[in-house]
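One chain follows as structure tokens, the form predicted on its own.
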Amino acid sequence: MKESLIVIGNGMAGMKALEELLMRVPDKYDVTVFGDEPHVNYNRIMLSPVLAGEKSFEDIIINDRKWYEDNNVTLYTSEKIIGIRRSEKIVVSEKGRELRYDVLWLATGSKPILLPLPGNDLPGVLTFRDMGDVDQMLAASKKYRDAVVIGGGLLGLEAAHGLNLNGMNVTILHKADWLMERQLDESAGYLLKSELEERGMTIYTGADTKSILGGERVESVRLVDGTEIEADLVVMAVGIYPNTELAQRAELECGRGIKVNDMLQTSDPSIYAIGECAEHRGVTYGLVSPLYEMGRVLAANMSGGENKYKGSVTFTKLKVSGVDVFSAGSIEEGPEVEDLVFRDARKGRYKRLVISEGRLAGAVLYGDVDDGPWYFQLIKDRNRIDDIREHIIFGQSLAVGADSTDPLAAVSALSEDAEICGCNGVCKGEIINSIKKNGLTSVDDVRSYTKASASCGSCTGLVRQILKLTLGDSFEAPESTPMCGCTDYSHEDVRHLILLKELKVIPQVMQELEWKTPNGCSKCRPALNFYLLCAFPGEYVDDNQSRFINERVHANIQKDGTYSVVPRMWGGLTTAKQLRAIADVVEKFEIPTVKITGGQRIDMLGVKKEDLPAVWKDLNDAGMVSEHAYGKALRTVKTCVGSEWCRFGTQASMSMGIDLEKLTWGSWMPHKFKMAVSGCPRNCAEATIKDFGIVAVDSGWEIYVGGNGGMKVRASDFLCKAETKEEVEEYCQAFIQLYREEAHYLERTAPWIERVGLRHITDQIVNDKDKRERLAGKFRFSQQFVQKDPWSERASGGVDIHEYSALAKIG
């Protein structure tokens, strides 16, 4: 007869241990799991991407109901265990269910701290702990405007980021002097604060919250210094504490958490505790890696082994898109430690390594976290670093040998227990063993068997390298991915066959390439429309119905169904006449909001759809045309005042920007495309985070490519120098045309360059003069067909007028 195992807690720690146990001894126990939440087991640390809209709940499920069924695990969701009768070995649920156990696991997790502030019970005050909290925040973001997040730690920043992406005005209140003060030092905290402020968040550090004010719902937050901040939603993310409530009622020995020994046994030998609720050697943990380590130890012991848990060294990564932060080990200053610091102000990178007794004790990385796993392993190993100390700050590739050109050297040097996937606690050795044991040959295979790279995906590159390292020459690079479910052809295949077969309309492409669906889908139709426009300029007729809504109506739809309108201002310059016309339009059409954009343009928000043609006509009459701020096209060319006005300017950046914008406007691209021109190396136009950026120097112009802000910030790569305006224009035209011809639809220049490599771009544009001239010539040819103002065509020419008219008036 099987022993009865009951698991209280359906979270990550308990289910990881159960997974490990079932792999070892699938038939030893009769398993029952109780969970408070209505859901199956999901990846709690991925709640932030769900809040941010980057993933759905289904994406973060670890084990679906079929997994429980397949493993003969009885699951009770939405059912809380309220008592343990230890003398009888019986658990009692709130629904009156009583079950006997031979072995009991407590994986009750932790609870969020709710600050004892006046008003903390008002509607609209939440914590950030589970899927229910995320659902409430998402609902609030659709109805309300102002959010205050109390707590600038890991969880608070991820909540703030998600609410910000959902359109709320977010203010972060943090009591310490800098953000994430437990993981970051002051310098990294400053960089992080600056980055988040640039994204539109307001941050108060040293902010002591006094009370939460409101009537029927929260209305504001008051600080001790009297400052009052409007709030429709308050999220408290100030920490967690172990959930020991059930254990204390059962009279198990508890401190801060449920006390366990190295075998993870509580004071009752039949009861074990793991995860955030457990206290081991006086330490409790709130990160996923220690929870998984506990799970492996517990499963090993329950299946006949004798493993001991010896505590964990942890590291932290912030899950805010585009913000790369890594922290591990001890970063405390002191007389017994020494610091190695590296700063790159231009690229926003900061590294600090803490060395104690000749060993790496801690690391803080901001902006470039690629070497995080290597530093983490050095911290865990506690080996002396004397032989690599001189170069360690520059990362693994230089520290292990500056002449190393082996792309797998870094991952090869990692030890077997180096953690590769922090989200799911998967080590290098586990991946290698699974590859060998199960004959895995692809990243998808590894995800399926080990869950490595199955969550945030940031370790996918490492997983691929481990596959290559393990399989050697038998590893085949992943086959190209189909464009969508309508075809088995990749983007490259489709573009190649369009040219080879001279397929010139969408139905012909679908017919000849044996599309699986009659009319394609929202992924392939816009892509095909662009590929045909690029392949046959002047010949292919744009298919308006294959465009997204913003491009169909030539304005950006807003969350209330109105639109925003941005007129083009060449190089960011305007005139009194244009400003007067904009003011007249705003008053005439009662446009509620006028805003200066990050690209130095004026955005009019809240325009009714039926008013769009009339608004455009008035703007056209003042000489303004569409900015294409809604399209996969050239957006803006940002400029500083350059030598025309600035005493530091070395070249005329405004006129360069105007000329480039007039040269390239109207061109359709795989994705939005931004340019900037700075008049000197001070780079006031931020040209090095643009798709195509130009920085003036005394001898001419430096050209940079592949930068972007947005979700994932990337500093651009230096392409080359140009001496004259004509050279800059030719490089610009050639680069855009190469991007148009090679990038996948909806692929910005940054991922395109990372995919094909900067060397490829340089070979085509810089090293091959003939190729550059051909590309520039093709671009100029295509421009003659697209530099027509779409607003004018619709305002005065009656084009697509049905888009702006109601089908019928009812009532």
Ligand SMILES: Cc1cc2nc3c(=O)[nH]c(=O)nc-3n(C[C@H](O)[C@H](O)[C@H](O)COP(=O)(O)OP(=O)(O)OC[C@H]3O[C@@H](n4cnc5c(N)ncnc54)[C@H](O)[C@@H]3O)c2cc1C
The other form holds:
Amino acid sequence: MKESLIVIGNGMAGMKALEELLMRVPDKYDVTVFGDEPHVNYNRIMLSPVLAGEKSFEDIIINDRKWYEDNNVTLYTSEKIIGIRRSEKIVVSEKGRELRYDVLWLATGSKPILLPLPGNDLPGVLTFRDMGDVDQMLAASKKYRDAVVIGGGLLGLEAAHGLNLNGMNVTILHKADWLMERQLDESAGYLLKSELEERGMTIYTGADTKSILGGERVESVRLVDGTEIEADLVVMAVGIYPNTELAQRAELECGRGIKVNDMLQTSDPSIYAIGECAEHRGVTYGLVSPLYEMGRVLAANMSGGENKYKGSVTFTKLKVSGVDVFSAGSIEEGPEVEDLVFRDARKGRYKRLVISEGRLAGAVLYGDVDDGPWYFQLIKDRNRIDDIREHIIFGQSLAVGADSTDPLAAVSALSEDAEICGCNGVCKGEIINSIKKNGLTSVDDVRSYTKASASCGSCTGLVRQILKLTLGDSFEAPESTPMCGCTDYSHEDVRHLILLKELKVIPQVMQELEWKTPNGCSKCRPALNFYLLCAFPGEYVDDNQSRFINERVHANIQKDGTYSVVPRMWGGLTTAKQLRAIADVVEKFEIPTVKITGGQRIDMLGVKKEDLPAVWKDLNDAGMVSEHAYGKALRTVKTCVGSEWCRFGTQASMSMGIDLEKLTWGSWMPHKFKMAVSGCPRNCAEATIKDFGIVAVDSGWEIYVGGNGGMKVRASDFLCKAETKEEVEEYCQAFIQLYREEAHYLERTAPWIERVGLRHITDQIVNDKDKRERLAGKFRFSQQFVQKDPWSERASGGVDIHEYSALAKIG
Ligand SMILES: Cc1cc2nc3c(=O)[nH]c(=O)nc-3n(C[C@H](O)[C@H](O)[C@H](O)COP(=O)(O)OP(=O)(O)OC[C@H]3O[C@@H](n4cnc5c(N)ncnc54)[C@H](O)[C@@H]3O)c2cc1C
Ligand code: SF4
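Can you now output the form predicted together with the named molecule? The one shown was the form predicted on its own.
Below: every chain and molecule of the assembly, starting with the one above.
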């Protein structure tokens, strides 16, 4: 008969250890898992992106029900274990279930600290630990306005960021003198505070909370100095304590956590403890990577090994999109330690390395965290750094003398056990082995086999580099996929050669690049047409015959062969005159359907092809132009009513939207391009699922890029903050131009950013002012040639008018 293993706690540590065990000995134990949450095992660290609206709960599930079934694991959710009868080896659940174990794992995690303040039990006072808390915060953000987060550590800041993105006015109260004081030094804490304040959050440091006030619900928070801050929601994120409740009741030896030896065994040899509830050599942990190490040791031992857990060094990353913070090891100042500091105020970068006894003891990175894994490895290895001391502050490629032009030098110098994915505890060696063993060729493959980069995604670049390093030349294959069957050249090659050889018309491109077909195909012709338009604005003459039908006729063909016509309504605004003209056109041409679009425009559906020029003429006469609703071009700029009308509005979103649309309309792009402007973080214009979205905050505008609301929804990435309208316009122009110059034809901004990485975009548009200005200038230059209404040109009979003639009726 199989031995029975019971796991109490269906969280990250317990299930990681179980995964490792099942991988080694799938049939050795009869496994039963108890979890008191209603869910299957999910990635707790990703609760912050769920709160921020960047992920859904489904995205963060680690093991779904099928996984438990496939592995013959019996799972009881919403069932708390309330007692362990050790003499009989029986656990007892709150539902009265009693089960016998041969081996018992305690993986009960931690509990959040609720400060013993008057009013801490008022409705609206929450902690941030599980999915239930996130659900409550999201519900509150829909109904209420003011949130106070007590605690400016990792969790508090992630909660504050999420609530801010959900449109709440957020105030952070932090008792220490700077944010994340346990991980950051004062300088990095200052940079972080400025960044969060720029995003519209109010931060009090040195703030001692005295009480929480309210009646039926929380109403405010009072500080010891008498300051009172309005609050409809209070989130306490002031720390955690190991959940030893059950162990204590069962009289297992406990200190701060449940005491375990190097085999992770408690004072009862049949019972093991792992995760945040365990105390090993006097230390308890609050991050996942040590818990994963514990899981591996426990699983190895239970499948016949004799491994020892020796403790872990940890590092921290903040999951606030657009804020790069890394901290590892000991960062305390003192007479025994030396500091190396590097600052780049213009780019908002800061690095501090702490050296103790000739070894790297700690690192704090703000703004540029690429070298984080390397510093972390040096801290873990504890080797002397005398040889590289002089250059260590400049990062791995300079310090180890590697070829700084070789992008793989840094990753190749990492040791096999260097941790690449902190969220899922995956090291470099594991990724390499999996690539070799399973024949993996893409980041997606690596993700599904090893889980590396499957969570917060910040290690995607490193994973891609490891793939390149392992596969060598064969990794290049997918990147140089030919544009189509007419050529062996990739999109990048073709664009590069067009510029290099100054190829200015399609036949010349085909001739010089040895096209295999005489006239190209429906894939390469539209792409070449766009690449040439982009490369030689004002010089290249658009080739209408290389365009898809909708772009040729400037209207969207419908399933019955009729067309839809959408006039531009700048920023989503209209007038009585425009509405009257639309009504007249609808009646005159007997247009069967009139519909409001998702982008705040009016769509007339069912227009006969031969009526198109006359319909356009009437619309032109009323001052309306084409909306390009059919084109790979700027579509709509959606706006909310903003401070012009809305009582919550902090900036004038309507006029910003109108101005942006007037600036950018007419521009041809690799794919359709949508924008939106919201007047406050409530984000009624849904700006964070647009290609370029702007959300107003008290001190200016937050700019987001790469969002997509289509079949595969993608929340946009935070690009940067801008204070003035002129700055927003420059960022917008530069971003569009970079997209036009670098994306493949028919590639939306979302996959483009995922392919090249957000850092590549930020480096050129945010960090490099000259490049930004150059890009914006090129965009403005090209706009002068395209801001011509295609309808008026065709309505007047000037261009390709035969396209719109009815076919002769035969018979
Ligand atoms: C919002 C948030 C963000 C975080 N971000 C990061 C990060 O970026 N990086 C990082 O490394 N770490 C992060 N952490 C910490 C990380 O999530 C924890 O270290 C990790 O989840 C701990 O795993 P665990 O299994 O010990 O505990 P848990 O994941 O909490 O699992 C314990 C489970 O046991 C259940 N349980 C407890 N008692 C019983 C009982 N008697 N009967 C049945 N079930 C019981 C609990 O309900 C819980 O489901 C974050 C945590 C939070 C809350
Ligand atoms: S309409 Fe605009 S300003 Fe008003 S709440 Fe919505 S996003 Fe904010």
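We call the rigid core whatever largest set of C-alpha positions still superposes within 1.5 Å between the two forms. Quantities reported herein were computed from a predicted structural model and do not represent experimental measurements. Positions refer to the first chain, counted from 1.
Cα of residue 632 displaced 2 Å or more between the two forms, core superposed?
The answer is yes, as the C-alpha of residue 632 shifts between the two forms by 2 Å or more after core alignment.
State yes or no: after fitting on the rigid core, is the Cα displacement of residue 658 between the two forms at least 2 Å?
Where the cores coincide, residue 658 still shows a C-alpha shift between the two forms that is 2 Å or more.
Once you line up the core, how about residue 149: does its CA shift reach 2 Å between the two forms?
Residue 149: C-alpha displaced by less than 2 Å between the two forms.
To one decimal place, what C-alpha displacement in Å is found for residue 670 between the two forms with the rigid core superposed?
Residue shift at the C-alpha: 7.5 Å.
Core-aligned, what does the C-alpha of residue 765 shift between the two forms, expressed in angstrom?
So the C-alpha of residue 765 has moved 15.3 Å between the two forms.
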